[in-house]
Amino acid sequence: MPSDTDTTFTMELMYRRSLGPVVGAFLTGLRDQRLLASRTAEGRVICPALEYDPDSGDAVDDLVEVGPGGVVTGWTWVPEPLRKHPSDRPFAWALVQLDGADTALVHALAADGPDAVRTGMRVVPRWADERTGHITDIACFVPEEG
């Protein structure tokens, strides 16, 4: 029997979105293994890509190909992961800077231990094995080689 501050609870909306032209091409990329960016009237590139530049609000429907490869730029180590996380080994919540880009995206990272990330280090997507059009494509990153 739980205790009175123990308790957990799970609330699901089920809704459906139209993705529209940019996100509906940034998850076609993943399928592709591309990944794409927004970039803003004032030429900042936005990854994963927004249908709004969150500075003006003006729209963005110009499309560039970015990374594959990026750096991390802030990190968090997951030693017991959930059920619903991306992987059942301990792994990282990193903010991945994908080469051409300038803002970070959220992703899960492979790595041996907390010891073996850090912010700067290189790393590249590893593909799902069957890919869908989903965040979900890129498995995870992990370090690049070399």
Contents of the next structure:
Amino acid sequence: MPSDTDTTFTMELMYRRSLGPVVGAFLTGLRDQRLLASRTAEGRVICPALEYDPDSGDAVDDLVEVGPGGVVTGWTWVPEPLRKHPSDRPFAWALVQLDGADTALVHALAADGPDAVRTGMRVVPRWADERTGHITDIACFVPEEG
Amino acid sequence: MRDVAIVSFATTGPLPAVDDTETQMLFPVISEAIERSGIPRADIGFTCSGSADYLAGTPFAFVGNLEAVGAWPPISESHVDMDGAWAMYEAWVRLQHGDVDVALAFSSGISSRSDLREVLCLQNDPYYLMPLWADHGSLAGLQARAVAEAGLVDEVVDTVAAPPASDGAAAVIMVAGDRAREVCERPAWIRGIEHRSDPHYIGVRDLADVPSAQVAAAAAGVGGGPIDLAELSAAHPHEEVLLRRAMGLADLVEVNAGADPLMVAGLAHIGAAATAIHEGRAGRTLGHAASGPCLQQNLVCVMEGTP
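Could you please show the structure of the form predicted together with the partner chain, as a counterpart to the form predicted on its own just displayed?
Now the complete complex, all chains and molecules, led by this one.
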């Protein structure tokens, strides 16, 4: 039974902060349609760039360019997108291992349906028209032509 | 290490949608756990709670939950913004200090008043994943496919529905040493407890594996003897498959798995595993809690009925 004290909250993260030399460089790179990765001391290439090696915890500041194309290493279909999802049409979430990277980037993949998506397929980013240094500068990934 | 045991447990179980405040929901549960222990309220030396202010929709919401413990006598207390299993872990550490013998750990969560698919996005990293609003059901779907493509389950699914949200609360009383033997005929002695985390960003992980659960289970001593009963926090069937493999429980028959309610499931599973010992239904049990996307964080507690 709804009470007379029902209140609706909207929660947001409204922080302004410096992103630092690694995350900042990655997101700034997106504005120029460049995909940067961090390279660990052992040579593992991590994209999106992380400030630390997830295996050792050591700081990482060596940046290399990867992509722009890549391979889908995992995915799931979203038949009914939520209001805030990057697509208002059914789409897939995909793990995309960009060319030259050893780890995967999570993003939306535009496809006609789940039958048009498979692990191992090649994809390329579709860039947003207006890029502001956010992960959403990649509007989505799309299947590579040909 | 001091011997510490869970001597009593109380829970609401999963509730569909409560009208009460979190404090109202907690009050009978905390009272029941204390009364069942037979220990006077004034003897509780430390209290630790687990809940999520994001679910309540306001900062420091957990402070109000202390009303369910009572304003008198004054208490020494702490809070974790996590499942109550982590509050129980903190209480166990506090008991190891040696100056306090009795601790109360409790947790609560009301998920029914918010859209978990949005709220839980706030647990993702704020730069790469959160702005995409990749909800927990979707991320579970990525893991389900990884598990299927690794051949660990037979069926490949296109999508995974998030389980329905539920509300609830749970509480345990933990007691050290001889005092536990005095108040409980068959205390659930904590033989090992450990929590570990895998990397936050799921793109750097092999989603068909849960190294943090494996390491935590090993450190908690799961392999040190036969487990009679395991209580696992697994929201989806593929999560149970992964956890069984990681913890070496692949062939264990008696496993209870389930995820609800949020912030309570882990403590409730540990409490249920302790209760099985209290009631003489099991000699050595395991309780498990999970947190974060795709089983990122795992806590394992091994309990035994013999001192």
